[in-house]
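Let's start with one chain on its own, the form predicted on its own, as C-alpha cells.
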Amino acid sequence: MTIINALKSFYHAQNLPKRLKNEIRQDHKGLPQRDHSLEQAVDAAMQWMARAQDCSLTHDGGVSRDFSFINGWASSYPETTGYIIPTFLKYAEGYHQDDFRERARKMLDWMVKIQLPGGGFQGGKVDSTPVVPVTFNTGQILIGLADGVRHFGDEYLPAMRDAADWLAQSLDEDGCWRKHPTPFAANGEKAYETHVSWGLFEAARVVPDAGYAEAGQKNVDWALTKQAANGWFADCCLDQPDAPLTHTLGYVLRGILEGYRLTKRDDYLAAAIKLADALLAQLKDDGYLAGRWYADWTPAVDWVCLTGSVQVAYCWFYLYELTGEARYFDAGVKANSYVRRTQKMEGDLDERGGIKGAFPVDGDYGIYQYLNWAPKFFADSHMKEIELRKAQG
C-alpha cells in the first residue's frame, strides 16, 4: 500500500459512523466466543430475513438487499429475494411457521410482477438502473418461481417456463451465458453461472420435457473446462477472475452437485469431490476459510466471506449424503460453527440474527454490510445440519 492509500484508508477510518467503528474494533478482537444452538441459529436468521421484508425501502414483497452501517436498509433484491423463497417454504413446513409461507407468497407475486417482457429479470436491486434482462438473477429467481409452482399449483407456471425459456434459448451453442451479462459485475464469462443451471434443473422437474435439463447440462459441461487438475476454477468470480470468492466457488460447486442430482452423472460427481476437497484442505480447525483464493489455493486475503463458508458447508453436508465419509460432515459443522459465532442474538433488532457480507466487517465482500442472502445460506446449511444430526440418532 503507498503512503497516499494508507492516508486515504485512515481519513476514511476516521469518518466512520462510530458504531461501525465500534463494531470493526470488535471484529478484529477475533471470533466471538459465543455460540447458540443450530435452531436457534436457525430461527433468529430467519428472523431477521423477515425483516428484511419488512424494512425494504421500495416496500414491495421483496427483501432488502442488506442492512448496511453507514446507508440502513436497502431496497429490495431480486436476484436473491428469488432464491430466498424455497427457504422460507422449507422453514414454513419444517418449523410449523405458516407466516413464512405467506412472505415467499408475496414474494412469488413480486417477481411476477417485475418479470420482464420475454422471461428474464432485471440485475441490482429493483430501482437500480438500467433494467435489462440478466442470466444469472434470472436463473436464481428461476428458483424461487419452480419452488413456487411446487407448493402452490400452476398459478406461478407461465413465470417459471417463460424464465426458463429464455434462459434456455439464450445459451450460446458451447454452453455458455454471454448475451444477457449483468452490467454490475465485471465482463467476462462466469463459471459460477453453473448456479444459473440449478433453476433450469429445478424448472426441468416440474416440466421435464422442456429441454431444460439439457440446457443445464450443457452449461455446466462448458464450466467443467474451467477447472484445474486442482479443483480450481477460472473465470469464477464477479470481478477479480484471478482469485475468486469462495461464494462464487460455492456457487459453481452447488450448480455442479445439482447437476449430479438431477442427471447421476459420474464426472459431474468427480468435479464436484475435486473442488470439495480442495476447499477442505483449506479449512482449518475452527473452521476458518479465506474468502478468496488464487490458482494454487493459496489464500488471497484474510478475511472471512461468511456467505461462502456455509453454501460449502452445505455442500459438504450434501457429499457426506452421497458418500458417507465423516470428513464432509465434519468440515460442514466446523463451517457452520465458524459463521454461528459471528451471529449476534441480542441487541439491536437490525443486526440480530443477520449475517455479515465479511468477518471482519471490514473485510472486502458486502463490507459494512449484513447481506440478505448470507442469512438464507446460512439457514440452509444449520437446517441441512440439523437433518443429518437427526437422522444420525
The other form holds:
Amino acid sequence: MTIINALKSFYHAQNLPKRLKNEIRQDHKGLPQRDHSLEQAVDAAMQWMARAQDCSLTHDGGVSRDFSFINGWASSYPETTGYIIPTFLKYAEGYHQDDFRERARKMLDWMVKIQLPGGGFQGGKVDSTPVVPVTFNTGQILIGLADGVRHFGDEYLPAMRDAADWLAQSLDEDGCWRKHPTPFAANGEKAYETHVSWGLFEAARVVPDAGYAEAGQKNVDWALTKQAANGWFADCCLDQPDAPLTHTLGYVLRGILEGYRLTKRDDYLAAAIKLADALLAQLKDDGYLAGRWYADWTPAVDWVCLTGSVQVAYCWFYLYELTGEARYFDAGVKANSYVRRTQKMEGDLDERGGIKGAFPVDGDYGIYQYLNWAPKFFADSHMKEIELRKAQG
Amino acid sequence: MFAAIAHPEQDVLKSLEMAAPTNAFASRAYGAYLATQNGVPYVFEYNEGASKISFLGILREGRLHKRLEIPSAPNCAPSHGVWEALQQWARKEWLTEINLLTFGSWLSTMPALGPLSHIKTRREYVLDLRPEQPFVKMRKGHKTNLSKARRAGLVLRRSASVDDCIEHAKLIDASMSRRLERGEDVTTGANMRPLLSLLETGAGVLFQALYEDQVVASNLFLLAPEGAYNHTQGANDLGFEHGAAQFVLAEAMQALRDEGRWCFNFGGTDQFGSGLEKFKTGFSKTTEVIELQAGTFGVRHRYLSALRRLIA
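Could you please show the structure of the form predicted in complex with its partner chain, as a counterpart to the form predicted on its own just displayed?
Now the full complex is given, and it begins with the chain already shown.
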C-alpha cells in the first residue's frame, strides 16, 4: 500500500500546475529570509483581502473563500466574511482607509441579504449545499454584525439580534451546541465553539440584557470541561479530534479570553493561560509552531498552520496586556515574524499579501490555497503588535 | 388566441387551478410561490375554439440570458397551436431559451420550440388514491418497513414551520449523502430557502416521522385541490433503520386522500431501474408510470438578445 500511495503521490505531483510546483519547491527549501515592516505587512494583507472581495466568483460583496493554485478564486464565504468585517473597520479607522469602511458595509449588506429565516446563517461557501443554518458560521457572522451595529448604527441591529437569539435559543441545557452542526466538518461536539460564544459576547455589549452573555458563558463553562490538566483540549478540531489544529486551538483560546474580557472570571483567565502557556512551550525560537497537536503536546505534523499561529499570537499579545509578562509579548512577536516571512510582497497580485493555509503550501490545511481568514488573523495580530509597540514607546 | 400574463392576479391563478385540479404545479399557491422567486411569474393562456390551455412559467433575466422556465408543460401534441404561439411570443420577447419541464405533467413528446440544446427522458409515478384499498400488492420490503415503523412507535406530524423546514433540508442532505456513498449519481443539493417559500405560500406542506420526538424522515408535498406531488424527501440513518421513509409516504397518502387529494404523484427520476424507482413503484401495483420528456430550446442568440436589451 505504501508503494501504491507513493506512486499515487508522484503521479499527482506530476500533474500539478507549474506555478504550484515552483511554490512547493520554494517552500520546501525552508522559510524565506525576507522580512518587511509590520505596517507593510498589514497593508499588503488588507489589499489581498480587498482583492479577494473583488474577485469573488459570486460578485456579491462577500469575500472569496480562497485563491487556489489549482482552481483560482472561489465564491464568497459567509462565515469568514463575517469576522473579516471588524478587521476592515479597524483598519479603516486606525489607518485612515475610508474605502475599507465602505467595503465592510458591502459585506454587512450581503450578510443581511443571505440571513436565513429564523436568524441563522448557512455553512460552506454561499453556493454550497445544503443551505441550512449552522451554529459555528452564525457565531462568526455575529461578530461582524455586532461590529456593524457599533459602526453604522441600528441598521444592522435586527439581523444581529436574530442571529444572537437563534444561537442563544439553540444552545443545549449543558452548554453545548448540538442541534445545528456544520455539514462540512466531522460530526461531534466542538469545544472550539467558544468562538461562537465570542459572537454572543459582542452582541451582549450591544444589547446587554438579552441573555446573550449568559448563553455564551454557559458554552464556555461546558468547553472548559474538555480541557486536560496540561491545557490541551479534547473535541477541538474540524476533522481530527485526537490531534487538533493550531487553528481550532486558537479559536477555543480566543473564545475563553473574550469570555474573560466580558466577565472577568478568574477561572476563564486561568484556563486560557494554561492553554496559552502549553502552546508557548512548543514555540521554537524562529516562531515555528506545528499545525496539529496530540494530547501530550507532541506535534502531529511538521507543517505550520499559518492561520493558527497568528490567532495564537494575538492571544499571547492579549495576555501580555492582561498580565504584563514579557514572555507573551515575545512569543507573539516570534509567531508573527514566522508567518510574515511567508508573505510575498511582490509578484502575482493574486498572491501578493496573501497568507497560505499551511507552510509549506502542501501542508494539509487549506492545501495549495491562500485562505481569506489567514490574512484576517494575520492583520489582527500585526495591528495588535503595532499598537503594543507604540504603547511601549 | 395566446395571452402571456405577467404577475397574474388571483382570478387568473384561480382559473388555472380549476383547469388542472390535480396538478400541484398549477395551483394558486404555486403561482404565489413563483412570485417569491427571482424572476417574473407568468400565466400563459391559449384558446382554440372552446378549449383553453393554461400553464405557469417564470421568466429569469441575467446579463446575457433571458430564460423562460415552464415547470409543468401542458399535455399537448407537438402539432398543437399552443407551441407555435409560445415560440412566436418568445421570439418577440427576445428570449434566449425556453426550459420546458414536466413536473406533474403528462407530456411525453417534445414539441419543436426551436433548436433543442438539451433533452432528458424521465418518469413520474402516479397513484389513484380513490379505491378503498389504494395499495395493491405492496412490495414485501415496503410492508416490512411499515410494520417496523409502527412497532417502533413512529408518529406522523404535519407542519410548515421554519424549524421543521430546517430539519427537512438536513434530512434531504442525509439521504443524498447516503445515495452518493452508494455510488448513485446525485447532483441536487438541499436549500431551505425555496423550500420555506413553498411552505409559507401554502404551495406545500411537510409530513414528518418522529421517533422519540426526533424527526427521522420528512417529505414535502406540493398540494393541488385534488392532488399532491412528492416534492422532496429525506431520512436519517435512524429513520432508515425504522422504515420511516415508507411510513411517512403511506400515512401522508391516507391523510391527503381524506382531504380529497386523490391523485398522488410520487415525483420522478431519470434513473430507470434504480432503487429510487423501485421505492416509488413499490407501494402499489396500480401505480402508473408516466413516460416524460423535458428539454431546453434555444430561441435567440444570447449576445443578440443582450445587445437588443441594451439598445432598448
